[in-house]
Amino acid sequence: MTRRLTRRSVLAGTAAIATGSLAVDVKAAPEAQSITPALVEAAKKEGKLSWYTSVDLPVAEKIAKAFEAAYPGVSMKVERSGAEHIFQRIGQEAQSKVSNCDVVNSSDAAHLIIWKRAQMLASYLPEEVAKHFPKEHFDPDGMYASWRVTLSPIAYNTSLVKAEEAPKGFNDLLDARWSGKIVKAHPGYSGTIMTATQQLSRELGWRFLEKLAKQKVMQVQSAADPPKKVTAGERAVMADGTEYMVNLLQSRGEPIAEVYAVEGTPLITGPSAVMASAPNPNAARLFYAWSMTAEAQQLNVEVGALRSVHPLVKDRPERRKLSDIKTLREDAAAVADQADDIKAR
């Protein structure tokens, strides 16, 4: 039977691994980099990477349509799953000193902090990053930056609740006529979730959460899921998920809509990184740069509904702009530290 992995043991048990060839050097800040004909040739050379993900499959395959379309020659193949069973797996390939990931991309922003404490990451920092992204998205050392962002927000379905008669913030959860209704996500899959319930535990104190597990609520994984059951008619609200896919629901007509809670939504941070042990260095800089280009960060918007720190990313015109809701603050060094708490309790 496989161990499973603390964020605690990842930390401890690669931190005698990261020497030799992981070993980072992040006392100097890097220097930007740009894509350069070199670095594709030597990507082609490879000819392929692997990119962890905790994005939805179907638009992780999207994303990587589009690379390989924008990087003929270069193939890339989505492992994709929940955030917290991509960390596992990183940690066990790292304890068996197996090197499969080229990038990752985790919903969970601690993850980031942990590997680079643990020096799994490769330090490089894309020209678009430096030059357009603020400067708390992205590593000053140049391990990562936000690929994406997304919200947790309360959502209902719209032929089963009333506009007027849906829940206005989280504390409205609570009443009795939401028992048996109710649809939320794992924080012990979703790094989305992970994030969202740190956020809401500091803010509404743990007693909330305790409340709420009294309403009879139908538990499942991933941070997707939730609107899916809305849409099925499975249950009337979602206390948690995520917003990009409340958004894609939408623009197929289903019967969804999102509330951002007037205690504040949780704001999540999707980070990326190129792994220090990547099979194929060249194609891992190439994909994760690319993945940080207007071009590509428009595509997360458009095929995926995700949200973008670059600036002259257009947000999509139907939803309401991020700087007009009221957010809760992420803190991933603070998840860091307290998952495995928050996973025990």
Second form
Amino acid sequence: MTRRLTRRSVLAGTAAIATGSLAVDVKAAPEAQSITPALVEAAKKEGKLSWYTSVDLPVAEKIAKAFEAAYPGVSMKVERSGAEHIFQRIGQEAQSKVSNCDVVNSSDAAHLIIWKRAQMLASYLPEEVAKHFPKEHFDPDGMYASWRVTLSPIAYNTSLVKAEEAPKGFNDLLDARWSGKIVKAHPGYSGTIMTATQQLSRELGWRFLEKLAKQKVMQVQSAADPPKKVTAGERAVMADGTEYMVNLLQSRGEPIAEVYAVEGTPLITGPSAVMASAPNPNAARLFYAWSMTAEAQQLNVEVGALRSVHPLVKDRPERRKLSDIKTLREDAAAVADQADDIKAR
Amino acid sequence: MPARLQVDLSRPVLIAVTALLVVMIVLPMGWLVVYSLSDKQGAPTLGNFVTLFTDPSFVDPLITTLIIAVSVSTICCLVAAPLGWLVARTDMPIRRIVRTLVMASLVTPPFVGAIAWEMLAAPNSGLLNQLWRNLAGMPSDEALLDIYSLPGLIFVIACYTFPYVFILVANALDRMPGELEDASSMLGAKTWQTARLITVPLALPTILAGALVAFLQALNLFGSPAILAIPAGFHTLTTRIWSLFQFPPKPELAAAASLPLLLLTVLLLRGQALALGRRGYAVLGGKYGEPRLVRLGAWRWPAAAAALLVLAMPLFLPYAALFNSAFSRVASRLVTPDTITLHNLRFTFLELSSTMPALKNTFLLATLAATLGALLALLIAYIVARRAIRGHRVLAFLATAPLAIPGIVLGVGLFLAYTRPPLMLYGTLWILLIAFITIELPAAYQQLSSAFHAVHPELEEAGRMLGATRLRTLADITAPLLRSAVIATWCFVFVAVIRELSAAVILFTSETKVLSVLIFDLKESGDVGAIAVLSLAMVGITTVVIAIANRFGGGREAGRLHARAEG
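Having gone through the form predicted alone, I am curious about the other one (the form predicted together with its partner chain); can you provide its structure?
Up next: the whole complex, starting with the chain shown before.
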């Protein structure tokens, strides 16, 4: 068993390198992989894996528990931080030749492009992804796939603001009456906000963000935090933050309502990937493949209020369908190039 | 031949201990200097310092930090000196309880205090602001207090710094001879005149030393500014250094920004040594009577009320807020019997997968650091106290040197030194262990060296003369006499490691997370309930260990040891 395990990881390693070098000339599509009993066995032998994610912590822990229940014998450790922190951490660890991360999930799709370029990802295309996911939601070389989708809407506290007085779009937030009443997360911490900021600056211009900054905005770190600040009554309105957190708070009966801005709402995909240097390569592949199944994606929607690109997944009935919301186009490659500039501002 | 053996052993011991201290202190500080003088490609440059003193994003934090340090130190003296006097020299009721409670407030790590004050005085959701709005009938966006501000930050830092000044002042007043005051009153001076003309001048050097301690604390603190200043949109020097490790990391600039902090700390410690050195004239030999207590008369109870009001700031209010959040679903609402929930406890200990590894790492590191640190300090203290080896002065210097290195600066230095061959320690618990031992070594060394000085060499010499070997004498005579000091040192290092944040926040990786970093991480995503639970757990563990230490008679040293345990 040990020997087979070694061969398997060596093979996986070679595959990753080969895909990296082949990508330049041939672009051979990787073969789709199903969850085989051998993979499950090998994963159990490793017994554990570490998942770096930027999804809200309680949501991440619930997903980890569901995976542990599906495959007893493999325990998961969730390492949650802001996507930009995770990016920095993985960079720092790679530089110091430390490999702690098995599966990574970021709310900043640009990170995946950068990691792919740096040949830090393993190629592994789960059958479920190849069969069901829309083409734009997985990498042709099998390096990553959109594990989650969320929006960054505006939201307000319904006991502090009447529905008819709530802002209708981003430009409304510049109104003097919102001065000192807005909370916003930080693009230097949150990948969601990094992506959203890039989209807003493209659509509305930097002038908009500069004016917004003059509104005495309360700055928090994580994109999951503004909805919490709004329900706590700390601020009346959030300029950005994750839609799923808003929905989760709503389902707990908290006084918060989302606004899909007239200008369009930033759409954020959060891809996952298996690291090339994963210390538990089999458990990593097992979790990655499982997390993309209709069953796991449905769980994302139910416990996490995330959106899914899996066509067999049913969205939460109470919220507006993704296709009915005007969204801003995501441009991961542009974020990859502009990230430093956005953080500097 | 015991004598020969001893000569043979002393050299390797000296070399080994010196080498260890070099690895712990000289190497990181050396790399810090090298990096601060290099550009991104590694070529020599002074550009980092030019940036440091011209770029507003560095100059502003520098000025802010100085403002904070000066204000904190002033406030601490203004609060701690009268309170110390009330407790030590007057007949104020409940003065023993007040003294114990002030000491107890030191158990709170400053960053936990900052989080608690956030729950109390965030402009809108803060419990105190809500209370004020209810009482005064103000609209929901008016706030009485705003903790996310420079004054707010100064207040919170002062809350957890004044106990250090208090301990210094109260202890000094305890020791101050009562005769001088008696003489003054016999010569016809009124109570207040005596206080003004005798007590205050005698206490002045101690107050000055206390002011410097407070200044240093405020200067090098990382936790509270990180929690309060960043949402308020400004930086202090320590948070700015930390931010340079965010993406894209700029270690050269971080190294350059660390040096002024290091330099200032060294200078202030010199100043403190001078101020405390002059303390001597207050106790002029001979045996003095118990100091006479000043009668407060009608002011007895108002004084006690004022003391309790002061204690509400670092103790009663923050802990009320932490307990409220720990058992409430939404931290900004007061728990009632109907809304009380164990949800946060369940989440923290059963669902949160980082809790158990972090607790394990913290206990492992604290135990190892306390054991190895106490042993190392014991060895050095022995060598220095008994002048066992030539060159013992170097050891004494190296063992106290880390006192001048702020935690975050040491973190940066260790990161630069051990992310490269030959010692790739980053990502292991070793690097954290080195950091913690280094940070706590001076306090451990000072405590054990004073314990050694209390054991007269005559006792050992008697043992040697009766034919026992050096080791035998140590084991049979010195060790039993030092036992309680060693246990107390062990406990205090243990406690200090559990609370340490500023070096750990630079050096941790996901596999080597400790409790303080976990709390700090949770803070960023706003998981307030889990933070409250973990903070209370941390304080609980700390209290138990301190109680054990106090049983072994190390309580007096608490203040000094804590002075290094900034968050």
